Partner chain sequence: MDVIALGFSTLFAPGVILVLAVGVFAGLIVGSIPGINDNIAFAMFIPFSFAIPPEQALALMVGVYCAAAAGGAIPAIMIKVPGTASALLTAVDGNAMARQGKAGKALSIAITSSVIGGIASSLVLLVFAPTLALFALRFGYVENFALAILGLSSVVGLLSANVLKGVISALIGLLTATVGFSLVTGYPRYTFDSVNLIEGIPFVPLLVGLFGIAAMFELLVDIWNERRSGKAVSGLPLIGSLKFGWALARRLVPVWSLSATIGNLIGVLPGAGMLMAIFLSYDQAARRFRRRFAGKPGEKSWGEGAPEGIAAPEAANSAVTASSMVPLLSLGIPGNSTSALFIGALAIHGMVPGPLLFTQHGHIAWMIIVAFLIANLILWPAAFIVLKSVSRSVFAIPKEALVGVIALLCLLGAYADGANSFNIWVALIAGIVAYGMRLAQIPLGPAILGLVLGPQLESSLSNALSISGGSWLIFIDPVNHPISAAMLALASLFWLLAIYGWWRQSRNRSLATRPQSDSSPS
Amino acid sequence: MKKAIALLASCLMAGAVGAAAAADFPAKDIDLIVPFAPGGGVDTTSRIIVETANTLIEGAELNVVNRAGGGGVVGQTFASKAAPDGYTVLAMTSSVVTNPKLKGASYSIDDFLPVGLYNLDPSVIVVPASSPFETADQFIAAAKQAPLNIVIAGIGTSHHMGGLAIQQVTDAQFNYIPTKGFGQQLQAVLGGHADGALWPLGEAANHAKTDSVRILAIASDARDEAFPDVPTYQEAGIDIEIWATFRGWSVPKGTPDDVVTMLSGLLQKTYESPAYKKKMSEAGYKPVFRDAKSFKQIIDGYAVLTSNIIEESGLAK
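Any chance you could show this chain by itself in the form predicted on its own?
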């Protein structure tokens, strides 16, 4: 009986401490782990978020911490093992879903709790401005004859999955060249060392506007206002309606619900800031917001879709 009472008291005390911790949150700086090198879309958007978010919280700051390696595995592993107290937030992308399946990463998607989504960035087919391919039709036709060299952020990223999806519906052939960050991808494309790339629109937009690259098609259900002459995948004969990189926040499993709610609220307040929306749009990224529940639905849908692609491609570890 005494043991039962002691156990109950211990549980009640732990709950009280957890509630107090949530009520005091944040009491120190929060690390936003970007699992990629500086300069890419995740890093760029994270820094835009932090700039506004830090004007909305008191007594603490969000700090961007780059932990690149393994196509996201290094940073994602670090975040999965961090204390579940809200002070380590992962800049979460689709590779969290696919890295365990493709690379045998030690974590799983269930080791994270979604906080909120801040960007959905449709994939585009990009070629150098000097490329002989003027249209997506020409690009796919050439890839059916011989493999084209495509630079990607890493095996298991949405870039890679998007390429495999194109291969499935068109019989195109691609050789994938993993790189260490967007800077290397850009150099390869601009230097003509690759036939093309599968980038999120946000990363391609500014370079397309300066005519250093050419966008051949966009994986969206409608043409983009900024590039009205670029056809959708469907219009280009690629039977994929939507393929987009998602970007959001997540925290380690076990983080108190109140802390998750507070972080989600901070992300929403950041989204509601006109200055934030302006900076995101100027950088080529469409700002959106989805709460934890809606973000989880997007993650779950992507997990089902990519599981089929990975299985059919024989790439599962």
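So that the term is clear: the rigid core is the largest set of C-alpha atoms that superpose within 1.5 Å between two forms. The structure displayed is predicted, hence computed values, not measured ones. Positions refer to the first chain, counted from 1. Compared with the form predicted together with its partner chain:
24 degrees is the angle through which the smaller rigid part turns against the larger between the two forms, based on C-alpha superpositions.
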Contents of the next structure:
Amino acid sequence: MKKAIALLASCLMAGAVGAAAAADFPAKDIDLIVPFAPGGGVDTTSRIIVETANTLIEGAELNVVNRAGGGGVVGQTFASKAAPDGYTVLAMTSSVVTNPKLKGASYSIDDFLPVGLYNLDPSVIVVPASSPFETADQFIAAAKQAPLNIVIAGIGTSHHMGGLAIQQVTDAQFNYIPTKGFGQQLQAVLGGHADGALWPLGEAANHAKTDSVRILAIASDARDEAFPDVPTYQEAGIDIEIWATFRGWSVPKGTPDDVVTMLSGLLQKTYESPAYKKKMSEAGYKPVFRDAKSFKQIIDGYAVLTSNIIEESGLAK
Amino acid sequence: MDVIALGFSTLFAPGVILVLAVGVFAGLIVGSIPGINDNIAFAMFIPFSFAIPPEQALALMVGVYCAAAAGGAIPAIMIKVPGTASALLTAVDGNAMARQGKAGKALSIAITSSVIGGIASSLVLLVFAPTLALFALRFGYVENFALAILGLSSVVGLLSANVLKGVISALIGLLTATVGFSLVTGYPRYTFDSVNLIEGIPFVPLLVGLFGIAAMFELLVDIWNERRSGKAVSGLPLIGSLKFGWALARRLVPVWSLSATIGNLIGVLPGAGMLMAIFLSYDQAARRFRRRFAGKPGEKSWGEGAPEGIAAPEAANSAVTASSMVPLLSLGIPGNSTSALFIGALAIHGMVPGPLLFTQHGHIAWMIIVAFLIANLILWPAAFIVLKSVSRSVFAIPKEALVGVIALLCLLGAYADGANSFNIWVALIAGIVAYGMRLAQIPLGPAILGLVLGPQLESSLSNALSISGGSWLIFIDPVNHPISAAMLALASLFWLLAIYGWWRQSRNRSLATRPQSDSSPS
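Show the other one: the form predicted together with its partner chain, since we just had the form predicted on its own.
Now the full complex is given, and it begins with the chain already shown.
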């Protein structure tokens, strides 16, 4: 009987805590769901964030939980069904936007509330160091004459759609060479087995710094400080303002607003730590921060861009 | 030379060298537990590596990586359950030798071969890394296709018993590898709308099921049969003496050299992996054995305890370890899935593999290189310590208990790969299928090779043809793709030799009515 009363009391208290929400959030540890195996980009950035974030919250900890499988869909689906209390946070990538259409994932992008963005990685056109193409102009001009062989991570990936978008706004022709895993793609480009590749800037940067590859253009609205001589797509005559994959946090729909604000604030404070910025940059990820509202705009913009491409190219399942 | 000294001075800091030794012991244990491999161990370790200095984290990983490739042979020999997929072939002759009461000798051959393969590989990494990295870069889609064909052809020579069943097995593997979203078209194949199958059948649980769970079924049936026949359940083979003699060592030198060479070449090539290396070198060793020793007095048949059958795969799989770091450290391209995890461990400490690592964090880059050499030197005594202490007591446990524990570990290992309970079903079903294949006497090797090479075969074929504009001649173009042409010629030689062998065998069989003294069907 005593036990039953204790149980009832704790249930009531839990209810009260739920109602009071952010006042004493977090009351327990928060799971940050990484829908990929340890060692990848999302996992590494998440662990770097958690390291700093855990020094900023008291009484609870953020834990990285890897739920790999199905190219991210398994963990993303799990997060979409989690209790909307702020104790389950998804390390969200742009694939969440396109997976329902491309991979038949059962969730929709509206099942998630954006919390904040911590990394925006624009697409870049890369050629081997030995390539005859010195500028994006030469590259596009050649692609108008005859199709160029372009290495991408796979059909329907963000950078493949970015290539289709280039084809739409110029008259370039690309022959896509889907190659799984960045290591194999690097092998194909460094070995000169393809004419070029579409990569995220973050991965291309380290190899461009050693002059093994050349970046011809960046799909961003401003030039990158590390590559001041590389033009943006628009400067290079490719009329696309931004084509970027993103990494951020989101929570299941229905999570109280003040909890979202708390989490967003935590991500912002983490971003403001100099040690965090240094570590992210060293690992090859440019640290940025956008709050929930601005992250939502980026997600919506990406959804519009990609859904056009998906429909026009017949990629939808 | 200065840079090598820098590597040694980083490695020989007291904390670092100690951690390397710990890694070697841990790797032997990880390797010798069926169901747990270096991949799973790293995935569990990387989160912790955050909290320790990068020198120590990477030294530990090097130790585990080197030793796991050797440790897999221990249960393969003792109970015919490979601890890792790369000990798959070691189980055949190794366990046969153990059942003849020479388990110690088999283990000793396995460990020595591993150490020799590993040292050869570390020296290659230390001396030839830049040259070999350039060689690896010559492998494009065309060469990768030819390499996959060569890998699949290596198994032909081993199918003297039943060609049809071998082909069926390879087809099972190739077909299973098609599950998942097609890389070429982006459309789903046999996923049955399950999100768990988007990337294909999860590979680690699949392997754990095929060789771990299936072996458990076999052991269970053994125990059951012994019980029913009223006999006491026979114990596991005793380890016994670990000596194997100089004469045998001299005889194995050519096998070690060839297997280590094959392992190093395969290791340097991104995407080829340990399994291809063990099959290629096992095939070569089998040819040599048939030519030189088969049928001689005192010699066992191939597959029934031939020392070459242990030495070749063990020297080859260890030779893949350090050489798989060649493209990773020189170019930033991981040689296989395990060396890819080093990228994660480096990134966590703000380092990126490739040429930049040598300029920005030279002490780490050179420490990793020399650590491979030292890890293999530690491995030899460490393996004998583990054999004499841990293994002796583990394999003294009654068989029934061991079956339960290993089955549990296999399922745990399958689950740990992604923390997904779907994986447990994958492992169980794969185990049942593999056991069924064994009952039907369909060999498992070709299926596993098909599984590993299937995706590479498909994507490299379609991409090579896409680049060539549909021309198949690109694969035998001696000017632009000489490597591909040579590998395909070698592969067809394997087939021709096998076909000639079968023809001679069937002719001998038809002549068998007449007394023949020199026709030994092998």
